[in-house]
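Encoded as structure tokens, the following chain is the form predicted on its own, with no partner shown.
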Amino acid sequence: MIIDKKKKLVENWFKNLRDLICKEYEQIEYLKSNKKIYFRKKKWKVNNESKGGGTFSILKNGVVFEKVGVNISTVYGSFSKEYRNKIPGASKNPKFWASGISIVAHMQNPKIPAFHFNTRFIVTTKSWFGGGMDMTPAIKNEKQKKYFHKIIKRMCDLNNKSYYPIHKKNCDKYFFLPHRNEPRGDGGIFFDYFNNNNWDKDFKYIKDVGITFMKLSNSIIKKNINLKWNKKDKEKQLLKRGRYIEFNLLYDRGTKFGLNTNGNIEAIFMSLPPLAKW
């Protein structure tokens, strides 16, 4: 399959997944509040050396979601001299093409964990997929953590039984705050430079990761949607969000990639919660 066809298939999938997840989250809001609250979408374009753009969709101040952002983007151009040596296949030819979807959901109820998901396809002189999903609770719940990993492992095993242990280990290592010597949350899966020389199978896995995230996050949110909480619970959530922000600003590869490809600042920082404490 030629690379241009692959690009189109991936880009369309990310758009379709965005629409599915936004619709599902809007229905969850309606389930709890009986009010129709919709994502507000805003398109953006790159206006300098890189080209392309995307759309970020935000739903905030809901009964369930304090803030949830869903961003899709497709950008292309040339990496800067400082950045190209860090990207496979870009040292001699700095041209790139990248498309992706990124989702971060922060909840009103501190007993519902925050969720993060992203998948992407990047093309230089080489090409690969990347992404994953993880869950960050403010209040520990071991039963919920086991369920989260059980469903992810089941999905991974249907694709390749080596994926879950490798991608879980990657996630535990990546979503870690070394300056505090603590994990960001309950982990999940994370992978980068994912290319097994079978594009169709790799793309199927990417789609399975997206659908599993949608179903799994919906399930956990609905299970906890009516739990009671108090000010102490909220305080724990706000402090945990501070840790979340520290990771995203100090270590997150997506943040660094967005800044180095002249992405939209609002879209890059959509992952940040509206309120946090330290």
The other form holds:
2 protein chains.
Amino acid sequence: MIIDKKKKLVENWFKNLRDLICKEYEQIEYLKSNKKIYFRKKKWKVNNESKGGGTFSILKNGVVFEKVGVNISTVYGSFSKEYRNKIPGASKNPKFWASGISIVAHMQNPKIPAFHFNTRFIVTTKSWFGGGMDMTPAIKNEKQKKYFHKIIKRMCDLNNKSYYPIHKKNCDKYFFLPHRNEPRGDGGIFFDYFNNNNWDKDFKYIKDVGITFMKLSNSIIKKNINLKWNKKDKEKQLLKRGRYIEFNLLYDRGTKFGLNTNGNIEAIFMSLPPLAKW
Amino acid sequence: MIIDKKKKLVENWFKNLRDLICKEYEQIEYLKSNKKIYFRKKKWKVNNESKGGGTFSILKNGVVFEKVGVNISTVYGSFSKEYRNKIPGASKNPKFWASGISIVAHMQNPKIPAFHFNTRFIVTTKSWFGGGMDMTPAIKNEKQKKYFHKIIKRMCDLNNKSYYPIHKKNCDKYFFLPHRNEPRGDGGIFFDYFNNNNWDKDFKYIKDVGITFMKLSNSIIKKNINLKWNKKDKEKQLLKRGRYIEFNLLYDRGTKFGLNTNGNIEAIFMSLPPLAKW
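Having gone through the form predicted on its own, I am curious about the other one (the form predicted in complex with another copy of the chain); can you provide its structure?
Following is the full complex, with the preceding chain placed first.
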């Protein structure tokens, strides 16, 4: 398949997935509040050396979601001089094309974990997928953590038995705060430079990761949606969000990539919770 | 003067200044609330490759101060391999000694600006002072900004007419958020690698910067201490604090220095406000 067709297929998938997930989350809001709350959409364009843009969908101050952002984007151009040596296939030819979908959900109820999901397709002189999903509870829940990993493992195994152990390990390693010697949350899966010389199969995995994220976040939210919580629980959540911000601003490669490619600030920082404490 | 004596003098000064400022701030609390609220002190030690430690003083949930941290520390050891080439005089001999005082004050009343102050003395095979002070209001106040700069300029000019223009420019350049194309606050002064081959004169400037910070923060707090504020003002302050966090985690060299020299996390992150919004 020529690369242009792959790009088109990926972009369309990210758009469809965005629509699906936004609708599901709006339904969750409706389920709980009996009010119709919708995502607000904002288009944005890059207009520096890079080109392209995206659409940032946000639902804020819901009854269930305190803030959930869904961003899809396609950006292309040339990497800056400092950046190009860090990207496979870009050192001699700095041209790139990148498309992705990214979701971060921060919940009102501190007994519902925060969710993060992202998949992307990057094209330089090489091409690869990347992405993953992970969950960050403010209050520990071992049973829930097991369930989260069980469902992900099952999906991974249906693609390739080697994926889950490797991608889970990546995730644990990546979402870690060295300065506090603590993990960001319950982990999940994380992968990058994902290219097994079988694009169709790789793309199928990417789609499975997206669908599984949608179903899993849905079911965990619904399981906890009516749990009572108090001020102390909220305090714990706000402090946990402080850690989340530390990770995202100090270490996250997605944030760095966004800032380096002149991405949209609101979209780059959508991961930041609405309210946090230290 | 031999370097050991200089180190001793500097360390003592930082300790005395800490005591002075903590007392002044406790008096401000008492003035407003008629309650005696004291700084809580915590000693901390570095126990990695670097040695030394410090004392972190914190006053939280006051009537005037939402959170004010005062940290003094003396840390010494060897810079890590990645870090040593970035520090003057350390590329061949990575040994260092560093002592400093650092203050960040976040206020309850959004009409009182946040204050930041720091001075330090660094010794490798070279030695120099660094530091500065700056102010970050949540609500613009041109008159106040002018006053802040006027008093600083006067102090600088008494030391050397060239200091204020250079150190003010450094500050504007340093406390800037490129991803938002906006300054962090109203600026102030900022200097590093400060060594004019006249240690006594340089040290006098360092002391003047500290005393001026104490007087200036005091007078600006007292001027605004009884101003009424509403929910909208608080909202503005919480959003401004979000920007503050972005700067400190994405760009601040002090944060990076602390993390690279295995400093105390609470002390490194004392600059982070107690509550912030995005």
